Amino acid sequence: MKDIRKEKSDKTVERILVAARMVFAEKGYSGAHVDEIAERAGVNKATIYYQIGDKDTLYANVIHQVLGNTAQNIAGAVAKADSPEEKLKAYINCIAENVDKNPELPPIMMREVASGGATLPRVVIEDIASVLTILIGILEDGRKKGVFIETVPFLIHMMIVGTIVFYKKAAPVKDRQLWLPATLKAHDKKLKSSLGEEVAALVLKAIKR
């Protein structure tokens, strides 16, 4: 009977975050309200408040439950990789497929990043600083075998997420231009390969000896 009990609970806190992953994506922080996540998820705001909590605790969760895992799932990539170079690339192509799999993500980051990370809760930010840690010892295990340039490591992932994000949110927009003339449509040509891929190519021909 208990765990019957458990995996309703489950349950119902998964449709709870999927639904306020949508809110905080479509309008932020500020313009979310408890109560519309709770009509989306089918439940009453006292359920939210019961399996949860109010609506920052609501908020940590639904960032810190993507950016957790993607953490995790960058060290596994990085550790099975031999070189500084291939563990720069499972580096950048976790950061894509966190990016397909999660499109909420990249809106709810951007107002952070617009607002100077008004709302960031501290959870998250511990979740980035794991992340970082993470390219801080490729890029220096690369320097040291002098494989890589010195860089400064943020810059280095500003460079890889700027890029994915605003590429994935920015290509729609672009596409539907059809007046845009012939000569900027020429040099609109489409991947050779995956996102990531490309991103990786770019980064580590910036930053190679």
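I would like to compare: after the form predicted alone, may I see the structure of the form predicted in complex with another copy of the chain?
So it's only the chain below, everything else dropped.
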């Protein structure tokens, strides 16, 4: 009993959400226009209102889709690792991978933090909290076992996320500035390994006893 209409409308909703994610990431909430989202989705503006609702609801859907599942990914990745060091590596790499898979994550996160998380749905905040709880566990365990120094978990988290998110978004911007002084271009080498590995190495070295 396949309902052709249902299938089509599902695709429509998906196209709207994809377009919305892109436009919100590029322009931010107020900079994003429903007209542009509709155009990119190849859909009439009113269809967005019919299928999803107003701009707020649309944004909440995007946020949930973008930030929601990352938490479970992290939890899963960390659980597979054993030692605190391995767990922390998994934690960092998982964040880096999610950012890779999801180029809209950095700009959306940055703008959300910039605005003080004013529009964050509670569900998302709970997700973030669960991620932080995982990190606290790793750091505490590592300290008890004498492999980590004492740290402020929240600062470490900001270091991990801040570094990855900023680098991911700022590196292309820098590379685009072709007129930069030669000194800068000369040092414009690629990372030896992946961003996650590189950040993990730095953070681990920073907090190892």
